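Presented below, as structure tokens, is a lone chain in the form predicted on its own.
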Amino acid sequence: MSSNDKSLRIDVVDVGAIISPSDSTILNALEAADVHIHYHCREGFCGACRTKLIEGEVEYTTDPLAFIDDDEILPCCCVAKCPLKIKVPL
């Protein structure tokens, strides 16, 4: 692991805290922690994984094409830039 690699905490409302590698999409981190989230495309096209962002900031690995509100993210195509608090539709 290089010195630039780090993991970030993601607090998932009604689920608990998970750890996300800095180079992993939030969707991959959720799946690795057995948090079930609806998704289809994994590339920001469909919006099926739309998730409420309560605290924190993300960076998109690809520009999402699906419509999202200002307080929402698409976990399939973004990575955490800092610790996050999110609410996934259960």
Contents of the next structure:
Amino acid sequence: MSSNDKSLRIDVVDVGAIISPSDSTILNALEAADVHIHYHCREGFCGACRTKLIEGEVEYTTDPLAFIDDDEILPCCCVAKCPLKIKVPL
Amino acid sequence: MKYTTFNQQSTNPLIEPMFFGNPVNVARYDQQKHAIFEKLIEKQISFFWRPEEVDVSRDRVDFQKLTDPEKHIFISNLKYQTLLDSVQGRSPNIAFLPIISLPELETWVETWSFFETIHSRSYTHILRNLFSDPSEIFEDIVVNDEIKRRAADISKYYDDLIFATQLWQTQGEGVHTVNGVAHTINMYELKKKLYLCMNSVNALEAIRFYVSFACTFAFAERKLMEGNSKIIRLIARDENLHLSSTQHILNLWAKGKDDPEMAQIAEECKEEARAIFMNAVEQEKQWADYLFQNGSMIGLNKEILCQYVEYIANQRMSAIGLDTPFEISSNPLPWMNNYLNSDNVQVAPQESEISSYLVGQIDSAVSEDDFADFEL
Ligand code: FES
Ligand SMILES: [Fe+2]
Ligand SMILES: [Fe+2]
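Other form of same protein, the form predicted together with the partner chain, not the form predicted on its own:
What follows is the entire complex, opening with the chain shown before.
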């Protein structure tokens, strides 16, 4: 299990880098860093937060139901497992 | 192929395509070819809600305070949504059930349609509260040109598929002349009609509601018509789930994960599918025009609404492998997100006090101990 004393770097294309607590969903981490991306459900079923994962690996905290491609993630319901590089819907 | 309500042949639903394989026989969900549909069913059922649980009585007072242009916006949107849900409450059942071959997909479509009927019933709940006799509003839906034009485009693809399926299931493949018109019925034509119909449904749920949603939530931002807004939030949550299902279907086809012939059709009909989406975008913009023809409402105007439609369209077109044709790159109405957040719908009935609001939200956490006394 991840512990919150660990922080990970997330590179957000066209925006900059943020530091995410490893137990926070990527969406929450982005918002905490004042990066506001598109969302609706925040529960993994609508796809509004669909984001390109360019580098790294994530772990889902809720089973994602929205359609995503192989290189995409739903930041509202996953946490970073390592440093990431992503492209978000602004 | 004749439709049968219980196919007596043994079939293996794990190798059937989603559509146009063997008719379903046993409604079983212990095994699934496409597990996503079973998950969508569970999610949708967990959303269960009743319009009557939402207190809309304060809206009556608010409504009297609206300006005439605002009343026009509010009522026109309700009419349009009533049309959309009238179509969606019956059409997936009638068009898709006769040609579905997977039990989990069959039940998803039935579950989906059932929720559309909740949406329809909620419009009556809203309107009954505003008018002692809402008949005039309902009757106008069938005669109002602006609404009719949209109805024609929405029902066209369903009607085409339904008619072709009926010919095929009663007369088989071939050229059938009905009322002097020859109809070529073969599997390729049927699948093509299905593909276009699915795209039209996808576009409907992807963008056709959003002009209306935006107006509703713009009223709510001003603390007006909050009962209505609460209902629309519940509807919007369901619609997002419905949209997921048609995105999955279209992608399963396009990526060759279901019926190889559908993958080919998806490739061949890409332009037509795109045109269906673009036409829906255009109609939504015209709808914004119609809404604001007598004057705007505070917090929203036609331009920003059209930008929002384009923003949402880009997002939803890319989800089904289409291009993103519009310039807009950031959300022009970021406050919309708040209203579409399902957490807000479930846990925070802030403004109006509704004690029954959480009915249906049952805690499903069950520990091992709860089963300690059970022997199977
Ligand atoms: S916000 Fe709905 S899937 Fe992430
Ligand atoms: Fe609906
Ligand atoms: Fe729907």
